[in-house]
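In structure tokens, one chain follows: the form predicted on its own.
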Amino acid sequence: MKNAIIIMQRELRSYFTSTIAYTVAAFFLFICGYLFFSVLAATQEASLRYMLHNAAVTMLLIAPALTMRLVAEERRSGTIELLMTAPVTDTQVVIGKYLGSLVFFLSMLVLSLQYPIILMRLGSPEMGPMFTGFLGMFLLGAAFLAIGLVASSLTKNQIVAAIGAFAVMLLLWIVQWAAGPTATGWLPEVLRQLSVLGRFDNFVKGVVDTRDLVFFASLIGFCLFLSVRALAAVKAR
């Protein structure tokens, strides 16, 4: 674990030496900012409801800008195979580099808890689906983050990488989209449980059902994984 935490260390440092990083947290909390007072000018309501489904989009573009280069570029440049010669396990370099993308996304995630606090001095609004919201945002934003870590894994190309990263994000979003609201049957109760937009949704809502805790749990396992198995192969060629 502890070679994990210097390779996650090393991965919060480029972040906060990056142009890029500082780039992509600006643009997500304008968007939040311009949400949250749009909304709350539009609605005269004290919730969050409404700002974090529109801001939940924003992570189809986060999430790929953030991991795009965690492992392509190291694939690019050919320090991949200094880091693959070095005394750690494909599983630590994998957690080390996942680990530094959700902090940096965590410390995003916190300096839009401004929004809160501010509602809770203009109102009373209701703490328990706030905070499930965020919740669900931070749930929502590791699961793209292992997915765009994955697709990182697989090419040495940056853009392919997030392009690649996007559309199984995109698919994930509108899946539930393709069974529609009252189709029945096996296959689009599949697509519906596939579907992060309903399982996000229940957080935004202040319902914290286990089986979405699980089910964002065993797709940020099953991308890790994969990207354990991308790296392993990179090592044998």
Given for the second form:
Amino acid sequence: MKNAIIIMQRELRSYFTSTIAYTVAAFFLFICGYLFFSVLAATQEASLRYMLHNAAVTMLLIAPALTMRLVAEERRSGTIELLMTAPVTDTQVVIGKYLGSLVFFLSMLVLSLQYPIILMRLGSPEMGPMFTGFLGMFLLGAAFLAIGLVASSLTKNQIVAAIGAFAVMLLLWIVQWAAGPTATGWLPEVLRQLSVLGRFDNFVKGVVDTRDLVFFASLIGFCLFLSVRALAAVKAR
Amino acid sequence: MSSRIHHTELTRRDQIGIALGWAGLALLVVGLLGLVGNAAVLVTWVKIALGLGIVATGAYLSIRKNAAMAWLSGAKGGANATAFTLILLAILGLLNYVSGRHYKTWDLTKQRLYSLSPQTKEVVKNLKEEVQITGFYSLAGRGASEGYRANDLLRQYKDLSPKVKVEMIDPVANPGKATTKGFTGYGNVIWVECGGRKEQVYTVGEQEVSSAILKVTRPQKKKVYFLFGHGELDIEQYESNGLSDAKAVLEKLNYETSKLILQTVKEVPKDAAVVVIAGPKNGIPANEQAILAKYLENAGKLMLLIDPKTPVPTRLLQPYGIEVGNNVVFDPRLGDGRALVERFEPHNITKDLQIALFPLARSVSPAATPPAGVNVTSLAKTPDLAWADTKVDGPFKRDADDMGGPISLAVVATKEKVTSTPNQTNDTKESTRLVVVGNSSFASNAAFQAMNLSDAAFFLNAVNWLAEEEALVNIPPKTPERNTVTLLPNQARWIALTTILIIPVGVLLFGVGVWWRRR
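Output the form predicted in complex with the partner chain next; the form predicted on its own has already been displayed.
Below is the whole assembly, all chains and molecules, this chain first.
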């Protein structure tokens, strides 16, 4: 664990000194701010429901941008060799890098707590759905960062990593459209289960469901496992 | 590297470990499959726990760290690793499948918008036959949101019990399927079917669907009679002092309602589940009181609402230890004989009730020493500061002979029926049930339209309790609260400036600063 934390700190340092990370954060806050203000001005409603719904789409762009560098860059520049000869396991590397991206994402979310604070000063919003909305945003981000990490571990090219991650996320985003909301049978049911959007919706509405928690945990766990595998494959070569 | 692993000799310890691992895995799979089929029983959980334990022991015995890492990292051309990936995927799939059957949800919205009420849960849990619910909604175009609302609602029913089967059919996109179900039309209706009976629901709401389930699963309707002919409130009267709303809601709750005119019959009809006497202005003649008294003695269920300044049918009340005062309750905060119930006494009838307003009420209280075998208690009381004024025509002033608050406004009485027939071995004891309230307008249409008071709910709960149908409580419809804020122009400018400009640009400038320094 100690090694993983050292790697996490290294990743965080590189995030906080990289222009790209700041640009991504600024882009995220700009879109969220714009959505927040326009929804508030249009509905005059003390709720983050519509804003979070729309803001979640930005995760499709933000997660690949934050993760594309993680392993791909080290493979391109060759610094991966240093990491491999260091006395750390692949699992520690993967967990450390993942936690690094997660903590950076969390700091972006912390900055977006400005919206609930504004609502609380203007009126009396319902706290429950705002809390679950942010929890949903965090879990969605955590799952997407894990997917991004897999993509980054599979290639030396950051652009390929970003596009690959984006494609997988988009697929998980829209998979329920293929199933339709009401079709019965095992295949539509499975497709619906895979949809991150449906799961995220529950959180935004104000509902926490153990099924959604298990799903996100499984998705993250599986992606981290695949990343470890990918890293091991690089090492074996 | 791979060859080295391959040539490692298996020790005794390894062999035991591997054997244990496979056995445990098999047990685990059997256990998990048990969960998949039905509700979990203890044996299934024991299998799972044992399986996990044995796998862990096996793993501990057989796995040497280096060898395991090499195996996992696919040193042998990735075949092991691929297999392991597939196993992991299968385990996660199974885990999600099981979690889909055994789950828990927390609804954090203030109004519990996405949870079904305890009443519905009670109704659905007690289902004995399978209920098929089919929603016919077009899920494209302008009416789509209604369809999605129906879909969300019906899914919650499906999640409650395996006895509920839910299907959504889009009659526009899939007319063939709708026709095979026997449906023609454009939709926006929910069919609730059970054992050949069918109810159609046109409003997407929990109350409507739950009532429909009750109706199809309970074919016999209980009958509520309203006494008529002595100036009582009328169930066919639509004015604000009528009872048409009460009648409509009772029918929605699967009751039948009818007027009861005692001048023409010798006894209360056999099919009467409850008799309601709602605010008679004129006295009830002695012979009719006798008929009602006899009904009560035979485990009858009666609700009597009696306003101030009207004659009291003493014959019905005395045997049950109920005293109706000849007075008007006066609350100095409200004036004019209006009484406010701020706290109901604990009883099945008053569960979840909050505040009720009785316009013009008289005291109704339990006798100090009720007759033997009678159980009589107060249901609702005024706050301390009210009093019962004996000068019923005013002016209202606290006098020495006035009863001070809290004044009891409603009582409930029960008496077990003594059955003399010895061969009757009934374990469900029949009993007389009586609810008396010192006001009648709390059941009127005016009260049913006052959403923020518990008056109507009090009436319905009392009828349900009298009819021994506690499950059928009224479920108020839920509408999302629109929690609005007023945004002043300068506030709006300030918010726009901060959220869209200052904070994002600030972060961006910070990034530029970092880049500049690193250069």
